[in-house]
Structures are given as C-alpha cells and as structure tokens.
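Just the one chain here, laid out as structure tokens, in the form predicted on its own.
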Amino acid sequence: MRAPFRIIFEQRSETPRYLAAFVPLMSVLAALVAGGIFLMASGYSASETYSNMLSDGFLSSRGITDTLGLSTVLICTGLCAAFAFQMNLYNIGGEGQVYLGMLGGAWAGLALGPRLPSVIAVPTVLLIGAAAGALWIFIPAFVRARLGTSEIVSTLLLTYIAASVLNHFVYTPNSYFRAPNVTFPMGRAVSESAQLTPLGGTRMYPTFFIVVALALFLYWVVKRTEFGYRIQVISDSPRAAHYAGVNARRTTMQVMLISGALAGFGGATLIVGEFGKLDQGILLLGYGYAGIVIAALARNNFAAIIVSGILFSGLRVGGDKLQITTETPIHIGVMLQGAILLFALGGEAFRRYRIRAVRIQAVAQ
C-alpha cells in the first residue's frame, strides 16, 4: 500500500534567524534524549546521571571553576576548527597542532623562562607555542594554496607523526625535555617565572580570559575588518573573488597559519597553566577533535564558540566525576559529546531546508 503523501525538502531562499539559535539548542536537548535512552537500556537512572554531572560540571564552586579551566584550551581549539572553516577550509588537524603548541611552550619555559621575568616569559611561551602550531600546518597549507591538495588529508596525517615526536622527547633517554632521574619517563617542569597561578587556588588560570578576549577579537576581524571581507568573498564564491582581485592562495595560507595558531596558542596555554611540562598524557584527552564538535555546534561564530566551548567543558567535567560518585561509566560525557555533534549536523538540514509532505494525486487508470 503506497503511502497519499511524500516527503520533500525544499532549499530556503532565506534562513530565519531565530534557526541560528534554535538549532544548536535543539541539537543538545536531542542528544541528552538520545543519551538518556542509552542510559536506561544500560540499566542506569538517566535523572540521577545528568543531576550528578550538571552539580559536578556547573553548579558546585568546584565543578564550574574546573569547567572554566579545561574550557580554555577548548575554545582555543575550537577557534582552530571555525576559523579554517570560515573560508570552507577543514583544518582536521587541530590535535596535533595542540601537541607542537604544547612542545614548543615547553621548550620556550624550559630554555627562555629562567631568564626572564614571568612578566615576559608567559607570553612568550604562548606566543612560541602559536608559532609552532602555525609552523605544524604550514606544510598543508602550502600544498592547498599552491597545488589544491585537500588539507583534510595531511593536517590529518600529520597529527599522527605529532605524537610521535611528543612521545619521542619524553620517552628518550637524556632528552632536554625529560626529567632526569625518574622511573617512569615524563616531562622536566618549565621555569616558575614562565607558570601563571591558578586563581583561588582552583584549575583556572588567567589564560580563561585571554582566550575569550581572543575571540571576541576574532570574531570582530572577521566581520568588520578587510581581511574578514575577504575570507567571506572567497568563501562565498572564488570566482567571483578572482575577479575581483582577491589573492586567494595569499588569503589560505594566511588563514591555515592562523587556524594553527590557535590550536598552538591552546597548547601552550597548558605550559603555563594545568600542565607546566610537556605530559604525554595529552594523548589520550583529545582536546583538537573535541574542537570540531565544538566548532559545529556554534556554527563557527567566535562568539558561541565560548559558550559551546563551556558547555563541552562541562560535560567533560562532570563525565570524569561519575565514576567516583556514581557507579555510572566515565564514557557517557564523550558518548554525548558525540551525539551532540551527530545532531548538529543533522540540524543543519533544517536550518537550510523547509520539509513538506507534498499529497501524491491519483492517477486514473
């Protein structure tokens, strides 16, 4: 039996602009549905789960100052991600740019930060973390400047031999990076004058609000100035820009060192603050890929990308804290994490396109 109607989806000529916030919002209340079903067919009580993890991530003094503090590194990570894609560029490679900023931080505390006040020695290690996160992506953005090679590949592939070199100078002997004289290798801290002071004796540190002025600034260049003109105008239409006289190879580089940047800027940000030496751990936390979620989510506004950036925090937070207080499993903030971002893409069909069930009429036989 055929169904009297079907499905259609019609591309908006318009977008309303009350979708820009609708959609992220729907997108998150989807995936804790989601979640909570998953919970439950777990065996686990979904309530308990997300009242434990909202007092862990966000309500307790504890939670939301550790929430803001592991957000600064996100957001940084997440301004990688948006800012290539302001220009349809997909900078998938923000991880290991988080691990040469974080290499290249370490080595500035390390060698520079003994012989300068903190005054100098803080910025310089983020400014030397950045320059190594940019000088990580540069080989991409060459080869998608100058040969229109897909920077999804190699900034990818890249993260890859990043680790590499991470795990090569903490695990070899003698290296300049390792603390000597320890039985199972890690990082040799960084000088105290290049370490900022948690506030109040939490895990935020200062760099929170560098990091959000930064995008706030970001956000501002890409709408009022020339250069963020261009990257629209490329964006939009590259043959267009061309005749308009608009470098575009100038403009991608520019814009990939700029995405690296920031991915480096973020690692760097852990020299000076959790972290002070370069920790193998960062491995395992996956702080560059949670920047494309975060990314997504915002819709690659700068603006967002501060409270989706919280957000991810938050359940980061309050994920690690239940299987101390709950019996519920560690994974469930990484699990919804990801149906965050499944959601959100899928939103963006509804954002771009009107659904309409059309009636088929009956053909006389």
Second form
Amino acid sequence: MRAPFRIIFEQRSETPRYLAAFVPLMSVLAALVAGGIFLMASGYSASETYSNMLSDGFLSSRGITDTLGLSTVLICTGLCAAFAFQMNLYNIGGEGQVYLGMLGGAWAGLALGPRLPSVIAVPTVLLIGAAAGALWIFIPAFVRARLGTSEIVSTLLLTYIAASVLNHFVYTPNSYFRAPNVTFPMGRAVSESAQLTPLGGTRMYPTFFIVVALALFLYWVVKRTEFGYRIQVISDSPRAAHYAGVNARRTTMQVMLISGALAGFGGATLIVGEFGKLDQGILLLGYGYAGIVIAALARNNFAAIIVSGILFSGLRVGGDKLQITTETPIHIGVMLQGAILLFALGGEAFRRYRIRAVRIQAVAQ
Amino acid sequence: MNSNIWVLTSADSIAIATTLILAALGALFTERSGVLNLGIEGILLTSAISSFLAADSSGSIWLGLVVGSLVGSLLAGIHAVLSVTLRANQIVSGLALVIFGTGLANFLGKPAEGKTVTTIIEPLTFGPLSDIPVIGPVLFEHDIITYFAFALSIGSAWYLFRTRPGLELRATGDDPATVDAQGLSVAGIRIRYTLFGGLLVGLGGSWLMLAQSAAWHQAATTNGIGWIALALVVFAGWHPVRLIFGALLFGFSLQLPFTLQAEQITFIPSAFTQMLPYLATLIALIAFSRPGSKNLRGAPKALGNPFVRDER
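Next up, can you give the form predicted together with the partner chain of this protein, since the form predicted on its own came first?
What follows is the entire complex, opening with the chain shown before.
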C-alpha cells in the first residue's frame, strides 16, 4: 500500500529573510528538545540540566566571562573551517592545526619571549602560532591543488599525527618543551613577557577582542575585496572562473593556508592566555572539531561566527560545569553540538525548499 | 629477535584488518550508490559501545554483535535522511555524525568504564591446519567474523560486477539520471545502501570492541580507524577485493607499534611508530591521486551529489 500523500520539494527562488535567522534558532531548540528526551530517558532531569547550563554558561557573571574567554579559540577554529568551506574546501583538520599553533606559539614564547618586551613578544607568539598552523596544512593544500587529493581525509589524518608530535614534545624526557625537575610530564611555562594578564579577575583575555576584530576583517575581505570575489567565483562556478582566467590552484593554496593559519592562531591564543605552556590537555578538548559546527551553524558567514562561537562556548562552559554540579556526564555537551548540527542541516532543507505534502487521489476507487 | 612475536604480529594484523575491511566495505557500498558518509568514525564508536553494553547486560556476545550492527545502521539512517531525503550537504552531515556519535558513545560509555568483556568470540579450529607452524597461527586461528569479512569482500566484488542489483547500485553512483529514467528509485537505492553500509560498519565496530579491545577506552577505542577505512576505499579504487590488500597493510602498520614495544625496540621514538598508520595512509592517499582531475580512479561519478530530477 502506498502512502496517501506525497512530499514535494519546491525550490524557493528567494529565501524569505525571516527564515535565515529562524532556521538556526529552531535547530538549536530542536536539538535541545531531543537532548532533553535523551536525558530524561537516561534518568537525568532535563529542566534542571538545562537551567544549570544556562546559568553556568551565560547568566552568571562568572559564566559569561568564562564563555567569552573560551569563545576566543572557538571563533578562531570556526573561522578556520568557514574560510575553507566557503570555497568548498573541507579542511576538517583544524584540530591538528590548533595543536601545531600551540606548539609553534610555545616555541616562540620559550625561545624568543625572554629576549623581547611584552608588546612584541605576544604578537610574535600569535604570529608564529599562525605560521605553524599554516605549515601543518601545507601538504594537504599542495596535493589538493596539484593532484586533487581529498583534503578531507588528508587534513584529518594529519590531526592524529599532530597529536603524536605534541605528545612527543611533552612526554620525552629532557624535551625543550617539558618542565624540568617535575616527574609528571607537563609543558614548561613560557616567559612572562609572552603571557597576557586576564581581564579583571576573569578567565577572559584581551585576545578575545583581537579575534572579534579578525572575524569582522575577514567578513570585509570576503565581501569587499578582489580576493574575496575570486573565492566567490571559484566556489560558484569553477568553470566560469577558469575561463575568466582565475588561477584556481593558487587560490586553493592561499585559502587553505589562511584556514590553517586561523586555527594555528587560535592555538597560540592559548599560549598567551589560559595555558601559558604546551599542554597535552588540549588533545581532549576538541576545539578544532567544534569549529566545524560553529562554521556550519553560521553558514560560513564570518560575522555570524562571532555569535555562534559565543553560543557554542556557552554550551561547553555550561556542559563542563554540569559534571561538577549535577554529575551529569560531561559528554552531553558534545552530543548536543552534534545534534544541533544535524538539526541545522535538516533545517537547511526548509530554507531552500518549500516542502509540501500533497494528497494523492486514490486511483483504485 | 623473537620470531614468535612476528608470527603473532602477522596474526594480529589480519585480525585488525577485519574491522578495517568491514568499515571500508560499508563505506564502499554507501559510496558506490553516490552517498559519501564521512561519519564512519562516529558510527564505529557508537556501535562499539552499544555492542559492549548489550553483551554485558545479556551475557551474549552474539546479541552484542547484532545490537551493534543495528545501531550502526540506525546512525547511518540519520545520514541517509539528511543527505538523500533532505538533500543536505553530505560532508557536513557526515562530520556532524562523527561529533554526535563521539558524544553519544562517551555518554553511553560512562557505566562501562573499567569493565571488561567476559566472554570472547571463540577462534575456529581447522584441526591439523591450525597446527602447521607459522602458517597455522597466522591463517587458521581466527574467529568466524574475520573469515566472514574476507569472504564478504570477495562476495561483494561478485555482487557489484556480476549481478543485476550490483549493476543498478553502480549505475546509481555513476549516473543517477539514467537509473531514474529506468523507473528505479534513486533515493530508495541510496537509502538502502547507506543503511546496509552502516550495518557493516556497525558490525566492524562491535567486533573491534568485543573481540579486540575488550574494554571501553572512550574515543581511543577506535582511534581513527574509521578515517583510515575511508582512505582505504580511495586506495582500493572502490574495488572490494583490492580493499583486502590495503586493509592488511594498514592492519600491520596499526599493529607494529605494539610489537616494537614488546620487542623493546626503542631507538625509534614511540611517537613515530604511533603516527605510522596515519602517515602510511596519507602517503598512500597521495600516491594514488591522479593529477588534473577531481575524479579519482574508480570513484563513482555522482559521489556526494544529491539527485534531484527536475533540477538537472
């Protein structure tokens, strides 16, 4: 027997403006509802969990500054993902590029930091971190541009390699990066001149404002410059770009290297900020992966990434505190991230298509 | 040097290849229909912990395998609905599945931490064959799932290239418009093979859990095997039999760090041996790329593109 109605997708010629904001909002809500059902099925209170997350992540003064502090690196990884995604290049190795940014930043902080005044040391750490991130994506970018090798798999594989590299430098006895005279393996703190002081007793650093400015700058670059236009043309129609004489290979390289640099920059903000040293703890935090969700939710719009980055950061901060306050497993936060992304993707269909159910007249009668 | 340990390494490489083959076959069937499912790692992980919980609470390892496989299919179903029915971006959908699956698996795995699987899947014995030195332990002391995985690879090649449904499957991945013109449902075929692919990946994850690691180590349980499986499909040029060779090679590189550790070969930094499988995969991936075209050798031509009849 066939269903009495058919679902029809009609492509919208124009997306109503209200849907552009409505769909991401609804997907977050839908994910929270689905997560709530799951929480209740596992014997936790959904309302309590969510109200705790909300107050710990956004509403308390401690919560909101923690959220803005964490959002610094998350906005970077979101920008990293979006910058490549906008040209249909899927750099999903932002995670590994964050590790390398941290490694490069730590090197700069240890080797150059002691000899430099703070005004120079901090930018040096950030820039070398960005350079290290770009270096880590160089091979995927090069083989993607030259041989067409899938950047999806190559950048991801390099994340596992980056994790081994980072572990090597933290665990190897007498490693340059390892704190001496401590039996427990941990990173050596970078020089004081390479570290920023958090803002007024919070866990938020001035780098937050740099990153927000960076996001707005990229927004301008993509919308208003010739380089941004080139990216747009290539992603809309590679063939048209080819005939217009746009060098797609070079642009591919440029876009991927910038994408890697953005993640590396994010890793380095952790050196001048929260961590102050190479720390193997980063391997468990998944900031790079979160960037993919942030970028997708913001639909690769760089200004919107600031908002989705802060939103996500709040979810993380609230989720992390749950473990302590209510013994709800911490992983609910990661699960919600994935669920939000899945719902956002489903919601896309409603933005692009008018979906209707049409009754089929029973032929047999 | 102890020759025994190398026999053991070879045997273990074949064992590890089991998960790789099953996961890669799952990806291969899905991709042959034109759907790219990058969520393999998330599916492996979730099916692994599901199989553990099912086996642990029921005491039956076989029930564990069944539950794990079905969970794999269920997660793949999310991807099928999003990418086939709702025509979402398949790459982002797959990644979302990895993130969701990792969170879900860790959430579900909370009560499993510190427990181990009590019953094991018994290896088959082939009488005198198993007693042959070197060859016996390497080839004839595996469990039934391992032999099943290898046989399935060969059977899949026959199915893909020698049967009518196999032809339809390949056509759906290469030229969905023609399949549609033949009166077949492109969406139906794609959803079916995405679900079947998830089933195989789920079986691979469950087997990895119940027969190999025996304890829940969170994300380290799968440790990137899903991604290696995806690269393996490229490496094998979307051919099920060539997959076997790749799986053995990567199985060996995954096993090697443990052997070197057991042999106390320390002049190679352990960080390097740990990255070896990923490095080997990366090099193979690059070596098998063809310049000048985005279409890799043997890749389904419509891979990753949603099929929409009226928008052609």
